[in-house]
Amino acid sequence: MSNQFEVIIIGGGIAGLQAAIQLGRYKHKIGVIDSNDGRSTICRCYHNILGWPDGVSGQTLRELGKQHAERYGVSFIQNEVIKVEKAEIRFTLYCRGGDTFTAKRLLLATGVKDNIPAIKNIYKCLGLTIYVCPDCDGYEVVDKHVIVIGSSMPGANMALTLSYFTKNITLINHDWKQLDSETMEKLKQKGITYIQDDVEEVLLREDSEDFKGVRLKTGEIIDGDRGFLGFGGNEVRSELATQLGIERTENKHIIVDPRTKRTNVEHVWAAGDIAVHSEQTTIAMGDGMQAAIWIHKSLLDEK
C-alpha cells in the first residue's frame, strides 16, 4: 500500500467512517488510521438511532462502516498517530512503530475516551445495562432502580439528572471525597439513597450481561435494575490538534466552523465527539458527512 493519500482520516469511529464512505464515493484516495480504542469500540448497544429500534452495537456499526467504505477503495490502517506535521502542501503523520503517511487534507475524528473505573464486569455491560449518558440512555432507566456509581460531584449531578426518569436511585460515591451539605440536601429532597464506599464488583444475572447490582468493598450487596456511571474526567483526544496550532475550547474540544467543520488551520477538519460539542452517534455521522462534503469541495478547487 502506498503511504500517500489525498485525505487521511485519523480515527475510524462513527464520524471517521461516515466521512470515509462519502469521500470514497467522491473517488478520492482515502486512508483511515484507527487505534480501535474509542467509545464506539466499547459501547455494546446504542438505543436512539434511526433504523435500529432494537439497538445496535458500536462494533456492528464499525464493521458495517468499514466494509461499506472498502467498497470504494478506502484503505484502513490499524495504528495510532502520535505526531503530525504540516509542510508546504502535505501533512506528514507519524504512527507508533515508525510508519509514516502523508496527505493533502486531514480529518481529525479521534473522539473522547471515557473515564471508566477498573471494576470487575463493568465493560461487559456498557450500553446494555450500564450507561454513561442520560441523553442517550435516560429512557432505559425509567421507573427502574438505578445504581449510580460515581465520584463526588459528577456522581451527584448524574443522580440528580436521572431523577427526571426514575424516583428509585441509589448513589454510591466511590471516591471518598465528601459532598457539600447543599448537595446532600438536594439528594435528600429527591429521595436519593446515598452510600459512601468503594464498589468491588458489578453483579450479573447468571450467564448474561444483565446487571443485577453491585458488591461493595465492605462485602455488602446492593441490588438494582440498571447501572449508570458518573465519574467525569473524560479525555478529549485533541492532542494532535495542538501540534498543528488548532484552536480548542477550555475543555479541549476542537473549534470548527459550524457549516463546514473546518478548523482554523487550512486543510484540517474535525468531526464527531472531538469537535464542539456533539457527543452522540448520529451527530458524529452528520459531522463526518458534512466535513467530507467540504473536503471534496476543497480538493476540487485545487484541481
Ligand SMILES: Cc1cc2nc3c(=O)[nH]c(=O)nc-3n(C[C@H](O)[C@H](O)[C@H](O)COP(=O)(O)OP(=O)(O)OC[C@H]3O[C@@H](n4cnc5c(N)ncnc54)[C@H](O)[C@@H]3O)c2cc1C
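Would you mind giving the form predicted on its own, to go alongside the form predicted in complex with the ligand above?
The text that comes after this line covers the one chain and nothing more.
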C-alpha cells in the first residue's frame, strides 16, 4: 500500500466512515487512520437511528461502514497519528511505530473520549443498561428506577434532565464534592434521592450483563433498573489541531465553517463530535458527508 493519498481521514468512527464512503465514490485515493478506540466502539445499541428500529451497535455500524468504504478502494490503517506537519502543498503524518503518510487534504474526525470511572462491571453494562447520553437513551429509562452515578454538578444536571423521563431517580455523588444549596433544592423538588458515597461495584442480574443496581463503598446495595453516568470531563481529541494552528473553542472543540466543515487552516476539515459537540451519530454522519463534498470541490478546483 502506498503511503501517499489525496485525502487522509484521521479517525474511523461514524463521521470519518461516512466521509470515506463519499470520497471513495468520488474516486479519490483515500486513507483512513484509526486507533479503534473511539466512542462508537463502546456504544452497544443505538435506538434513535433511521432504519434501525430494533437498535444497532456502534461496532456493527463501524464494520459495515468499513466494508462499504473498501468497495470504493478506501485504505484503512490501524494506527495513531502522533504528529502532523503542513508543507506548502502537502501534509505529512507521523504515526506510532515510525510509519509516515502524506496527503493533500486532511479531515480530522478524532471525536471525544468519554470519562468512564474505574468501577467494577461498568463496561459489561455500558451501552446496554448503563448510558451516557440522555438525548440518545433517555427513552430507555421511562418510568424505571434509574441510578445516576456522577460527580457533583454534571451528575446533578444529568439527574435533573432525566426527570423528564422518570420520577424514580437516585443520584450518587461519586466524587464527594458538595453541591450548592440551589441545586440541592432542585433535586428535592424533583423527588430525586441524593446519596454521597463511592460506588464500588455495578451489580448484574444472574447469568446476564443487565444492570440491577450498585454496591457502595459502605457496603450498602441500591437496587435499580437502569444506570446513567454523569461525570463530565470528557476528552476532546483535538491535540493534532493545535499542531496545525487550528482555532478551537475554550472547551477544545474545533471551530469549523457550518456549511463546509472547513477549519481556519487551508485544506483541513473537521467533522463529528470533535467539532460540533452534538454527540449524535446521525449528525456525525451528516458532518462527514458535508466535509467530503467540500473536500472534493477543493480537489476539483486544484485540478
